[in-house]
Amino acid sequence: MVRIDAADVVVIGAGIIGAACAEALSAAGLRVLVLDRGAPAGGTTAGGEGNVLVSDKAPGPELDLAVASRRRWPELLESLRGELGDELVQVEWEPKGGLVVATDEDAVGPLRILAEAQREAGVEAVDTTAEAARAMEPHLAEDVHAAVHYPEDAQLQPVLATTALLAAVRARGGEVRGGTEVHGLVLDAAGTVGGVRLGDGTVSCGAVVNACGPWAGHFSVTVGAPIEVLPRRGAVLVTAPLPPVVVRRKVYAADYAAAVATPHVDLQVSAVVESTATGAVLIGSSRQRVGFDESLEVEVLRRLARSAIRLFPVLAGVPVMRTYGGFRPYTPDHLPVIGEDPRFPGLWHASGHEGAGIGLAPATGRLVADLMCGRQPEVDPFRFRVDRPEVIAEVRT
């Protein structure tokens, strides 16, 4: 492979968001170099559950981005299969739907209200009785009071999806380098981006995309254009493989959306249980703002297990084979940061998706490519702009 010393765009971060941006930019005809200080897909993406959800978002800009992404994922995968072949695009895509359940009477009203608002926004959300929910998930707990079925919810394997996107970038003449840290930007006299500084030299480029996930805030400070992207830690339990009839789709408690949206620093736990193509069941979800502390707390794991058993009592005797954790890129207003930084023309940001990066990736990549190439974007970029007060930070001297 020819080593790229100059590119149209350098994307920093080889997780799902960086890969989606790189794929969309290379599809637009730009020569792209993707750099990551670790292994591609080895950070937050490797710790993701692979959710492609519309069920957990209230009407607004994030739901608009989610709907656009849900529509685009199958189209994008089919296009990549035609370009790369089936073998490189085996991503375990499962359009299996999701079920959101109210486990107490107080949750029924808010669940129904959210579903109605989502239907008005174009989401397929089917009000379901407790009896019908248990027919869909026979092992569901008896104390479920109501549910909403979301046929559009889906899942894929995030590392495989990222690998497929990066394979397309390489096939189009781009390059992906792991183990390569970016130390800063090269700026001209007017403050416009002209390249990136590496440990062994520089790479010239016309644009840089900060897709560093939870580390995007740190990188932005390093280059003198700070944005408020912070890490929010989560943990997942992985069970031994089970028959597919035990858990058939993604099922979560109605308070999950509230846990996602809360600004509280304290631990948030909400029951999320979902099947996988391998038969293992994934159990979440926890959220803690503890910086980059990687330690897994036993009490958090216990609470995850108890919350899962509350939804599926049959899981009480199932062994947990492993646990893993990771950091989600959190912003104070719970919206991604997508767009060009007004402080340094040519510097772009694509981060802050928190736990929704897998589901929002294709539309994020398309939005970055549309804006960079001067095309009419499919999704309104205004609420994701870099200079909104909630995320732009002052340079500290």
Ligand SMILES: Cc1cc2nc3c(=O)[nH]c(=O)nc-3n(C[C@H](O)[C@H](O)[C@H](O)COP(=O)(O)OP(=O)(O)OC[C@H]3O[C@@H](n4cnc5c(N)ncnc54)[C@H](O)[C@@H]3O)c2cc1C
Given for the second form:
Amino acid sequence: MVRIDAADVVVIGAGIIGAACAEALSAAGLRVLVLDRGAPAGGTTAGGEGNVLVSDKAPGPELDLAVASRRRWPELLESLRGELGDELVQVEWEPKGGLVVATDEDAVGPLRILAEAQREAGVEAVDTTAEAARAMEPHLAEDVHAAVHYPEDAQLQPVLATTALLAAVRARGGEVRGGTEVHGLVLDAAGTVGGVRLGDGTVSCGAVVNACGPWAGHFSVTVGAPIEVLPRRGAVLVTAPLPPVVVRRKVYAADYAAAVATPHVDLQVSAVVESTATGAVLIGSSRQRVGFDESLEVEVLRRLARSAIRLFPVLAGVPVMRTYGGFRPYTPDHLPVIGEDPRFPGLWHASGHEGAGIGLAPATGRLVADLMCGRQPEVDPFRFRVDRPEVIAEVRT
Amino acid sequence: MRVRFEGEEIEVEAGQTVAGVLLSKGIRSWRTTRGADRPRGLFCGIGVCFDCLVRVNGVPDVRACQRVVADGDDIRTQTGVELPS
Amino acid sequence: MRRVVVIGAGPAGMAAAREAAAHGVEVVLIDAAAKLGGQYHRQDALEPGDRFGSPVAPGSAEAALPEVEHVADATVWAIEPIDGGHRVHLRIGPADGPSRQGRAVEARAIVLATGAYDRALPFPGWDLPGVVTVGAAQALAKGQGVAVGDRVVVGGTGPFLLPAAVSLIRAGARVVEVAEANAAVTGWLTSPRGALAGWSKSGELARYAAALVRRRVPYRSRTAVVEAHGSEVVESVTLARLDARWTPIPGSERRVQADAVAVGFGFTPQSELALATRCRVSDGFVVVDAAQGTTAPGVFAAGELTGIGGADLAAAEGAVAGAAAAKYVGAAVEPPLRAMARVRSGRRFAAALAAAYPVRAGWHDWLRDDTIVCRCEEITKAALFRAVDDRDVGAARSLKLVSGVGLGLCQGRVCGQNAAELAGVDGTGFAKRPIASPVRLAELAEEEPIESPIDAEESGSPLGVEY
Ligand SMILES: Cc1cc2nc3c(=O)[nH]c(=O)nc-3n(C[C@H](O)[C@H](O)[C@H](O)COP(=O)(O)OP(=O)(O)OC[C@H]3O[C@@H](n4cnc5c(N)ncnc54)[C@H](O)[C@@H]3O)c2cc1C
Ligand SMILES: Cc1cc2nc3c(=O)[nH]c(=O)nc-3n(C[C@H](O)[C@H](O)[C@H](O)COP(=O)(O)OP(=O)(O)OC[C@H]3O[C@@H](n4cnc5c(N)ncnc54)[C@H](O)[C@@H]3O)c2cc1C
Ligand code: FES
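Given the form predicted on its own above, I would also like to look at the protein as it appears in the form predicted together with this ligand.
Below is the entire complex, every chain and molecule, led by the chain shown above.
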């Protein structure tokens, strides 16, 4: 295996965002070194779910990125198939569609309004009656009021996807190194980034991408370029394997989008229910701002359980065998930070994707590569820029 | 005390586990796997392996080695994964 | 009233409960089984009454626990940190039943005494009905009076094979052979100066060995069951001689008729509750100080959870833990010096045991490409290696998610350590199971009554150890 001493780009963080950036950069012909202090794909990316959603976003820059990313995922996997072979691109990609359900009368109006706006933004959103929804999901609760079907919603397995992207980086002469923490940057006299500092030396490079997920804020502080990226905790319940027909699509209640968007610190719970390739059904997830506190809270699990039973009463008798979770990287305005840091030329950030990093990864990688290589980006980068007031904590003097 | 296994009545004693009852009747396997449809029965005997699953009174995923029989229990084999009825 | 919650009612948990109660603190002793005793003192479930429920000779390991609230048939499925202590969540009632009763008990001090379970190594055919662990054979024989087969081969490593073989014989089975994968240590095992001789004052092991000799049960060292044959159940097994690395010696294979196989290669601690309370573990075992205190304040651990050394050591550790926990909640406690001395000598035995009966890497050679490594998800060795070779797998979490091992209902309890060893990654992550035992979704959704200690503010001091 090659060991790189000097790279064109060093990507810090081998989560799905770092992997997607590294993949896109290596596809552009750059020599990329990906460093992670832990195991590759072992951070937030291994602690979430694999929803690739367009349904949960209101029109705006995030939806634009999501739509581009949703289009990109299958293309990307297809192009990697030729390069890596069939086995590696098996990432449990399932364009199964989503069904958003109004569980009470009050939710019907807002749900229909959101769907209308999303349609105008180019999303396929089909207004569906309660009867039609139950025909699509036979185990759905009797007393739902209305639903919207989003055929574009999809799912993949994040760790498989991330390891596939990293394999592509390696196949193109790049390197992925776990167990390697980046402690700082190497700067020249003009303040331009020329490398990274590791525990045992430095690696020189032309550019650095901070893809440290929920730790991106911490890393940015360490290197003197603070950005506001903070952790928002989430927990998921995993049931025992069930017959595949129990839950067919991704099904969630209409109040989910509100829970995602809320600025509140306290616990928000609205279940997204979906089946996985192993037959286990995932019930996710909660949203809570508690720093990096990992302690189990039974109340969180209880509310997830209730909200899942509300959608699928049949789940009441099913065993839950696990709970897991992670910390979503969030920014105060709920938009990712993607671009070069004007304070340190050569330092790039790609983080803050909150609960949508899996879905947004390929478009994020593409955007970083486009901007770095001076190509015309597919998505307008302006709203994701680093030096927006919500994100830059202080400007270097 | 009596229970039924696959519809057939079996005389049992208080304190017996489902696995204890089945093994004492010479029944070695009572579940099939989800993937390869292979037979399974007792393995760890103390509730950690989840290989000995049966359906008791309509509820699947019950560990036969842990479940103590109650009079009138309806015990059935479990085929792959099942939903509670 | 000051409260200590003890989880697990084996030798360690019973001793802890007894000791804590003797110091006047309220003790809640929780166990998943219907009767006290754990694995070693497993009671015949078919006999009426509870051997430990009525007074026996005071001071003996089997003395009753009158001052203790014993919550039977109760599974602890989660432990949650609260201010100044922990909240222990349990479900009480028929195992895996949908209508168990919920309860949550809060305490400033908890003693974890959840024991260990057999480690099973994979080999072709180990997924056939009729292949069981030594512990299963033991539990069914002692607790249910049933033998797991008529002609049984017992295999694995360690002295625990002997009592299992004897129990099988008592339950009516014919033990065809006992196959010990390591070199024989029976000589120095029973000799007065042998490290293992101090295991039990009564020379328990020697009695088991003698019983097997009387029955003419062959005991072969450097031998293992390397394959089980049969279509629906075990019909025969292949035994082979092993070299020092445990690689089968070509040409040494023998086919033996048997309808059951009981295997055990040491024990894996049941450490999920310890990990849930953030106790530090090393090599899978919970790290404790001289007072059985873990690295988590107010959490004590005793018994096989901290190391494998038999029931005597477990009971001694339990007594120390019980005293320390009582002191922690404010009782006046003298250091239990005698029990502490028993723990020290027991630990020496445990270390000798671990050194005499290691698991050696040659078992990897027993597997064929299509041998199942993960029983729940039916992941074969070839599939595991394919995932590991192609993808970045640096830890248990990613190993699970790329290969599928450990994703099933056992949550890696059976396969985790083996898969991690095959893949060359650290397997500790497999034991992280915040839900320690499955609960049904409706049980989880239900509000449970929470019992706070009546007097929460009183606080004690640790038992002569710094935290
Ligand atoms: C419960 C939950 C459910 C979710 N569900 C979904 C979903 O359904 N769909 C979706 O799209 N998204 C979902 N998400 C969000 C998604 O998981 C994240 O947005 C995404 O994984 C973030 O990826 P990342 O690469 O930015 O971060 P990570 O995966 O956390 O990667 C960052 C990496 O950086 C490394 N690192 C940090 N500091 C350093 C350093 N100094 N040096 C070297 N390495 C360092 C870390 O070790 C880590 O591996 C969910 C999240 C959670 C918690
Ligand atoms: C199946 C088996 C059989 C054995 N038989 C023998 C033998 O015959 N002779 C011998 O010398 N040694 C035997 N051993 C070794 C034996 O484990 C020790 O000698 C001794 O029993 C250890 O005592 P302990 O108190 O640490 O744990 P254990 O005796 O294992 O007790 C642990 C207790 O904790 C309970 N528990 C665990 N998790 C939970 C939870 N989440 N909620 C509620 N309760 C819980 C269990 O039900 C169990 O009763 C056996 C081991 C096993 C695994
Ligand atoms: S035999 Fe392992 S759980 Fe019952």
